[in-house]
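The chain that follows stands alone, in the form predicted on its own, written as structure tokens.
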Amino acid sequence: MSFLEINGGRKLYGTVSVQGAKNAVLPMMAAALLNQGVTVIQNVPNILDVIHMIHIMEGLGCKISYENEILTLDASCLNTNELPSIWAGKMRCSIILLGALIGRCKDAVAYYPGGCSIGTRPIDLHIEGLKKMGVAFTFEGEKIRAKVDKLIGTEILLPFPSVGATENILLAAVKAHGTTCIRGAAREPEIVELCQMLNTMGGHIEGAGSDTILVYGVAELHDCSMKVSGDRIVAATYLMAAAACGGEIMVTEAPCNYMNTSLAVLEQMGCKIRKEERQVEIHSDGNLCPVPYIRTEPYPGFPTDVQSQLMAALCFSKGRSVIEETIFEDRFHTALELKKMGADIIIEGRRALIYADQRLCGADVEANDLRGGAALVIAGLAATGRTRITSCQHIFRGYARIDTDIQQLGANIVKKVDETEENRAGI
């Protein structure tokens, strides 16, 4: 079992480039199923979620090559419409393959998805949206069977702007008969990127980035090549680390136009920010101001995927901060691990009250989810002493090189292997 070991207390200086966006590349991979040919995706990060998705798609019969961050997917030889359960259960995003398989095969078998333990994250909006297009569902334990004779375009109103539901509906609607209007659609940059890809493949989608998306169904899609944009969540993570530790760093390949709320909060904390189109500089003296109140919201609001990292950084501010989590009800698990390091955090329902009046000290902590694990990295970097983070496989689901990236900025962080655990496993 691998773990991350950090000797904290160093300021960060230098330049780091962020990887391709995890939340963009996974639905783009699903979209490749709709093309009975070859799709090429560039700037694909080498993260566990991508590897799991490759295994799932190979289980469907796709031929895939992945080298130098270039992913080539040949979906011409699809030989089953059932997701391999062993891999589908490992990641939340596997459910978006349901919409793609329905669009391609009109018949699909999926499984309730796994992933991080940050809340229930029901898929009812996915199911209800697809039902309105004529899809019939049956449920057998964890298995989901979906079938449709003819996908029919229709009007779908989402009561909440779910990213996953919007993606699933888009993937099915692009091959439907007639026009689908998605009202209350998610506005995230990843939705825009998916629509751009589908249009490049021959689809006809309008309104991406707004809350109303029109999808004019087409009969066939064709080969295409796309490049994934930089990961705004990874960029925000590195900026939060610099804020907590103090120092001055530049993050390149950052989609700054999609990071306005994260950058505004950093400025509220007293950091100096200078941004250009694809890079952002931060200067922090390490004496952070508290944030009296902030809440997570769907894009363009403050992202839930940066909430844990913000909580960790605010532990090094001077005063009381309040974070309200409105998206995932169990995303405050990280507070329990931060408390092991000396953090003073009180959880009241969906609110976290952070009282920052002393420095944190290194400790042995456990990453329970992807973004919470990244938050523990930030805390370990800014704390005094040694921090060991176990269960770091959660972190590597979304961060391709968090250890080496931060090493470039002068931090003392290394990935190690627990030889005791390895020997025990070999007995």
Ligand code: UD1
Second form
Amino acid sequence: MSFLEINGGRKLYGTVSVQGAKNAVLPMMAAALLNQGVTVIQNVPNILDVIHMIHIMEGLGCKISYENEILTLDASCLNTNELPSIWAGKMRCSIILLGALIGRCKDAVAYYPGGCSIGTRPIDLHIEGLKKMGVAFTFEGEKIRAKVDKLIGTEILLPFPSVGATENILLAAVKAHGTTCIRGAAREPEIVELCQMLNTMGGHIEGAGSDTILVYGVAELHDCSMKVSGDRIVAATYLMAAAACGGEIMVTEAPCNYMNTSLAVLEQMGCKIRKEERQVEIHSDGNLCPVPYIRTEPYPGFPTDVQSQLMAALCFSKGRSVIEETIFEDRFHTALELKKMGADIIIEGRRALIYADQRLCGADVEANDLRGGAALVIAGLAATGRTRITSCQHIFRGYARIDTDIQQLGANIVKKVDETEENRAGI
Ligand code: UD1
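What would the structure be for the form predicted in complex with the ligand, given that what you showed me was the form predicted on its own?
Let us now look at the entire complex, which starts with that chain.
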């Protein structure tokens, strides 16, 4: 059985560097499919989601090497247009390959990614967007068959700024005939990074980072080399840990300009923040103020991917906080685990009410999802006594070295991994 074991109660001090961003690298890997040559991506974190994506792309015939955080993808030798069901059915973000495969082959078979522990996560916006470009879909059980003679640029209005749907449409549109205008597009930094990469490959995209993106279709893309930026969610996780434990840490390689809402919340909690372009320093005396009300929102709002970590940190404040989750309908599972440690949290629909007036004690808890697992690490670090987190393979989907990074800050945390569990992770 894999687990993380923490002996909590220590303040955190020191410097930690942030890994490359998971949510940026996955669509960048998909973009490599559109290049009938070699694409190099640097600063690629060694996380399970990347490893699974490598397996999927190798299943398509790509030749891939991954060493020293450098991923070299040769997509010249693609030999099938069907995603391998064994991986694709398990890994939700494999759906991001759909737009790229259609762009490359005009004909693709993907698998419905299904729901996950944070919500149902439909893909209707991906499908409707691609349909507007001329793609016809047939569905047989979990299998999705997509076919198009000629991808035609058009105007697509997204009723909600879905990150995945925006990425899929971009990947299909970059080599479409004519111009695609995505209105209501997601504005996340990962979208900007994907567009920068596609433009470096010879694409012509304008407006990334705003809610209207124009994609002027080009005939071909070419080789490129890109470096993934630091992971804003991992950076926020480490800052939340320092806030809850108390202490003073410096987080380097953090994309601070994309972290304004997370940093503002930490200041509201009474932490002192000093940021430069790519590093941020936090000082916390451990006496945190509550946050009377905050809600998750699409970027530039407060990220849903930091909601669980914030909830864990707020358990160590004094007073009542309210968090409203507006993005995923079922993202409060972690509250149940935090309660095992003594937290006083009431869930009312999409709101979590956190009453914090006593310290938490270590306990045996289970990670139910990636960010919820990271939240349990924060709680374990700030609680007194021993916390053992099982099902921690969820955490390794997105954190390459959470144990060693946090050890470096003076915490007592050890990891034990059972390799056979990896494939059972609900990815
Ligand atoms: C991406 C991120 C994830 C983050 C999320 C929101 C990756 C690999 N994952 O996920 O970490 O939490 O953005 O910031 O980048 N929706 C629909 N229909 C659709 C698509 C989405 O109803 O076709 C809904 C979802 O159920 C959810 C909301 O829109 O309620 C946001 O989803 P979306 O922005 O698409 O998130 P992902 O791309 O899946």
